[in-house]
Structure formats: structure tokens, C-alpha cells
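Below you'll find only one chain, the form predicted on its own, shown as C-alpha cells.
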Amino acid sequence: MGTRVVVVGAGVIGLATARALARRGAAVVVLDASPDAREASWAAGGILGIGSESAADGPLFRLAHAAMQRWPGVVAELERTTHVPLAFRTTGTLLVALDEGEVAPLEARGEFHRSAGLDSRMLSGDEARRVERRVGPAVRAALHVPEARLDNRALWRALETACRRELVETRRGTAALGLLRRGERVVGVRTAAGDVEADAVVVAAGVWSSDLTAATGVTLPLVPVKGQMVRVAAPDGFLGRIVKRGPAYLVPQDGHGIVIGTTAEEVGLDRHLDPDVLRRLQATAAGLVPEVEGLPRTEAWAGFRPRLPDLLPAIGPVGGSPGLVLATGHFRNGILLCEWTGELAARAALGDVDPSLAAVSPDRFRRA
């Protein structure tokens, strides 16, 4: 019998962990708190915005440089093992300046992208609308970045679905309340139905993953960072790419309208939504592309974003406890991220760590 690991948290990092470990042989468990993974992964946008989020080079940047070359593959063969269609799309983000302020940031940006062989290039609000008809008249300039963008839920469902092909036990409304120790080794996860042992545990349970890591020595400053966000109903086509300028975003999803958002509250774990927030939401998106003014909203919610105090994420072993993986903290790139993060994750778990993983590193959190 295979490696047996335990993976708390269903979303798209802790499924695609779990896919990678059951694609190496391991028998895997997935545990999750909620009993229908409603989470970060299900609120999110579905930007694989390798440009939109790096103006310059660093961890995260190589991070999802890495990441977005594997997407199309990992597409293609989800698509193909699954038959769940993802809605991948390659068009591309506008990053859009209404004043001369913001031009010079989104050159600079857009330089940087060229030397590390992304192709973006910069356009005058006039070449943005021949491009993108909709914008609206107020945009000066644009950042045009061949990013792409995908349906997030179809991502999580297909996720799941090729986990079950791979014969993946998964646990929905099983929370993880403590991890199980040998000595210093963690060899399993308690929770309320009882005891689940594993060689190895890989913590994906984004806000809530500090929860299990404190005992280890490394105390996570997670910080849920909550996103209001809405749907608007629009044809197919309205908008033929994303359209962002600071947290203000507007994302096309076939057969799905335009999804705009976003705040970033710290307020907790409040989920409740603000009337007054969600329209002016929509007005903030309505300078940006003035026809979403009139579009009837048919969806709002509200995500749990987890961010740590650097802006990266912490994804690989926690230094003395052996058997102990983390994938969590990726802030807005947990669906940029999630493939990739969780083949680094299943490749620790299993004893080999990739040397990326220095700069991610969990134990940059460690108490001294």
C-alpha cells in the first residue's frame, strides 16, 4: 500500500494536492469543515493574472510564471478526463489608466513584463476601445497583458471529479480539530468522528489553516481579507477580455455574465453583504465600462482571501515537524496558483522538496 496522507481542505489547492499525491501512488484523504467547499476557491474571480498581479520580479512572480506556463496542459487534460468544460480563455487583461498619474506605473510595469518575456504592451485609450469596444471614454491608456482567465467553480468541480477518478476519499463537514503527533512527527489528523493517521498531512484550509499550526511552533499571520463581489447578466461577447484597475475588476465567464468585484475588508470573518458596497461596486465598474451601469445583477457574494504579512504564500514543510505540509496563503493567486502549488505540495509530502520552496517557506513563520 501506498503513502497515506491526509489533506485538510477541499478547495482547488487542497484538491489538486490531492490529485497530484493519488497520481503518485499515495491513498488520500481529504477532509473539509464545510459540507459544500464554499469558499475562497468558489468566490473568486478566475484570473490567472500573472501580469495583473507582478510589476516586478521576485517570488511570486517566478511562482506564477511557472504556474501559467502548465495551464494550458492542465486544461486540456481535465477537459479531456472529466468532460468538464473550464471556460479557458487566453485574451488577455487591460489594465486601465483614467488619469496621467497612472499611465507612467503601468509603462514601467509593462517593461518589466517584456524583460521577463511576458508581451505586454502598452496602448492609448483609443487603441483600448478598438480593442475592447466597451470601454468607456474615460480610460486614457491601457496595459494590454496575455493573461487568461477560466471558470473557477467548473475548475473546483473538475478538480473533484478527477479526484474521485483517482480514487480520492473526501470528507465534506469534517473539520480537522487538531493535528496528531508522535514525537515531534505529525502522523494524522483528530477530528470529531475520530482519529484519521497518515504518514504525512498537508494543511490547504486557507484562513483557517493557522488553526492547525500554532502547536508546531510556526504561528501563520493569516489574515482573511474578505471580497464582495457581484454577477451581472451580460450576452457572451459583451467583454472579450478582463478589465482591471486596482482591486476594481471585470470578468467575462461564458454562459455566466460579468463577474465585478472587489473590496478588501478586514473585518474578520463577516460574511455579511452591504448593500451600499455592492452598488457602488458596480458604479466603480460602470467608470471603467459604462454599459454595465443598466445590467440586471443576478448574483452577490462575499470570499475569504488569505493573506500573509508578505504578500506570498506558504507552501512546503514545516521544519522540525516531520510529516507536516502546508499549501496555504496565496492571497489573490489561489487559482493562478493552485495546480502548481499543489504538485510542490504532494512532491513534499512525499519527501522530495522542490528548492523553489526556500522563498515560500512555512518556517519563515517560525517562533524563535
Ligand SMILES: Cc1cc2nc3c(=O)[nH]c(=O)nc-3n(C[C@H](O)[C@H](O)[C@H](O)COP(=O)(O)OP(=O)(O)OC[C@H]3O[C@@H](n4cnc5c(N)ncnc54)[C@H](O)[C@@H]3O)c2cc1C
Second form
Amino acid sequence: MGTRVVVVGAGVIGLATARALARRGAAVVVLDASPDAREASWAAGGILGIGSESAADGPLFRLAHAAMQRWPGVVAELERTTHVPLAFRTTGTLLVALDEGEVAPLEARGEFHRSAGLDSRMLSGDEARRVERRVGPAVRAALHVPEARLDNRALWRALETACRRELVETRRGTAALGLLRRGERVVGVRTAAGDVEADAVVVAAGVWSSDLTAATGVTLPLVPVKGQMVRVAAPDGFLGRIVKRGPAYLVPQDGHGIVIGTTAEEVGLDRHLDPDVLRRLQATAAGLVPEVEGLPRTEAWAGFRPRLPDLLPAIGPVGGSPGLVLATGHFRNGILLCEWTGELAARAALGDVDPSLAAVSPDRFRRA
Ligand SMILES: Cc1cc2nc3c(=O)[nH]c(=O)nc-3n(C[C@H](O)[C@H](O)[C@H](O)COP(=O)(O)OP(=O)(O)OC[C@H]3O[C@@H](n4cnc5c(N)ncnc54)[C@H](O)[C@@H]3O)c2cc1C
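For comparison with the form predicted on its own, kindly provide the form predicted together with the named molecule.
And the full complex, kicking off with our chain again.
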């Protein structure tokens, strides 16, 4: 039998890690506390926002860049093997400016993108409307960023199917209650249904990851950042590109209308949807694309982004606790980063720690 690994969390990070482990011959069990595991990975907007999320070089941009290189091949392979269409589109994002003061930061962002090999281009308001005819008259300029999007819920289902094909065992409704330790070594997890022993444990439990790591001396100051979201009905082709301004965005999802986001609220794990906030989200979106004003709302939901203080994820082994690997804290970029994180975390769990993980090591949160 191969190395036994328990992965805690069946969001996209846990599932991508489990898939990568199983493909390397490990015997993998994935545990999820919830019966349906519909947390951040289900709540997301599906933007693979390498450029809309990055205005400067740094560890996040480098991770995102490596992740983005892999997506076309990963999508093709997942679709071929799971038959789940992922609605992967590479038509890009229009980051729009409504007043003169917003133009210079977009120009600076475009300059950085081009210096990093990402061919972002400034457009005038009229050029933006020629590219995307429903963009409204209030838009003065836009940065066209060549990035991508996909249907994150379909991705999550595809990863689950891929895990099943690789003989990963998934146990829903089974919370990891604590880590099993033998000396310093982590040798499994405790659950209400009994202990699950393993050679390595990967904690990919999103905003809840800190509950499990505290006993190892790693205090993850994870903050759940709530995002409320709305979906409106629209025919395919209503928008060809993501349209975004600050936290406000519209993401076309073929077959599923337009996703409108979002808020960034620090209110703990309160899932309440505020009707006024939902109305405002649609009204703000209509300031960018006026025709969304009258579109019927078909869904609203909220999710929690796992944010660490330096806005970077925590991926890799935990010093002083052999057998323990973390893959959490992906904040606004967990969909973009999930597949590459899964590769890196799986390799780390099997003893092969990529040098790029130094910048996102969980040990930055380890007590001396
Ligand atoms: C509104 C919103 C919009 C977003 N938009 C985007 C976007 O457009 N692009 C992008 O790249 N990212 C986006 N994100 C961020 C992205 O969704 C997250 O970074 C990513 O989904 C995190 O994945 P995860 O697997 O770590 O966490 P989750 O999906 O939250 O999964 C964690 C899982 O762990 C389980 N769990 C918790 N505790 C335990 C335990 N003790 N035992 C067992 N299981 C446990 C939970 O039940 C859950 O299923 C968005 C997030 C939100 C909320």
C-alpha cells in the first residue's frame, strides 16, 4: 500500500490535494465536517484573476502565475476524464474606471502586468464599449486583462469525480476533532466515528483550519471575510467578459446567467443575507452594465474567504510536527490557486517540499 494520507476538508483545495496525492500512489481519505461541503469553494465567483488580483510582483503573483500556466491543460484533462463541462473561458476581464482618478492606477497596473508578461491593455470608454457592447456610458476607461474564468461549482464536482476515479475515499459529515500524535509526529486525526491513522495529514479546512493546528504551536490568525453574492438570469453571450471595478463585479457563467459580487464583511461566521445589500450589489453592477438592472434574481448566497494577515496562503509542512502539512488561507484566490496548491501540498505530504513554498510557509505563524 502507498503512503496513507488524511486530507481534512473537501473544498477545492482539499480535493485538488487528494487528487494529486492519489495520482502519486497514496491511499487517501478525505474528511469533511459538513454533509454537503458547500463552503467557500461553492460560494465563489469563478474568476481566475491573475491580473485583476495583482497590481505588483510578490509571492501571490508568482503562485498565481504558475497556477494560471497549468489551467488550460488541467481543464482539458478534467473535462475529458470526468465529463463535467467547466465553462472555462479566456476572454479576460475589463477593469473599469468611472472617474479620472481611477485611470492612473489602472495604467500603473497595466504597466506591471506587461513587465510580468501579461498583455493587459488600456482602452478608452468607447473602445471598452466596442469590445463589450453592454458596458455603460459611465465607464471612462478600462484595462483589458487577459485572464480567465470557470464555473467553480462544476470544478468542485469535477474534482470530486476525479478523486473517486482515483479511489480516494471521501467521508462527508465527519469532522476531524483533533490531530493524533506520536511524540512530535502527526499520525492521523480523531473523529467521532473513531481515529483515522495516517502517515501524513493535510489540513485544508478553509477558515476552520486554525481549530486543528493550534495544538502544534501554529496559531493561524484566519479571519473569515464574508462575501454576499447574487445571480441574475441572462442569456449566454449577454456579457463576453468579466466586468469589474473594485469589489464590484459581474461574471458571466455560461448556462447560469451572471454572478454579481460582492461584499467583504468581517462579521464572523454569520451567514445572514441582507436584502438591502443584495439590492445594492445589483444596483452597483447596473452602474457598470445598465441592462442588469432589470434582470431577475435567481439566487443569492454568502460564503467565507479564509484570510491571513499578510493576504498570502499557508501551504507546506509545519516545522516541529512531522507528518503535518497545511493548505489554507487562500482568501480571494482559492479557485485560481487550487490545482497548483494541490500539487504543492501533495508533494510536501510525500516529503518533496518545493522551494517556492518558503514564501508561504505555515511556520511564519509558529510560536517560537
Ligand atoms: C463570495 C466569494 C467569492 C469568491 N470568489 C473567488 C473567485 O472568483 N476566484 C477565486 O480564485 N477565489 C474566490 N473566492 C475564494 C475561494 O472561494 C476560496 O479561497 C477557496 O474556495 C477556499 O477553498 P478551501 O477548500 O480552502 O475552503 P472551503 O471551500 O471553505 O472548504 C473547507 C472545507 O473544510 C471543511 N471543514 C472545516 N472544518 C473541518 C473539520 N474540522 N473536519 C473536516 N472538515 C472540515 C468545511 O466543511 C469545508 O467544506 C471567493 C470566496 C468567496 C466567499
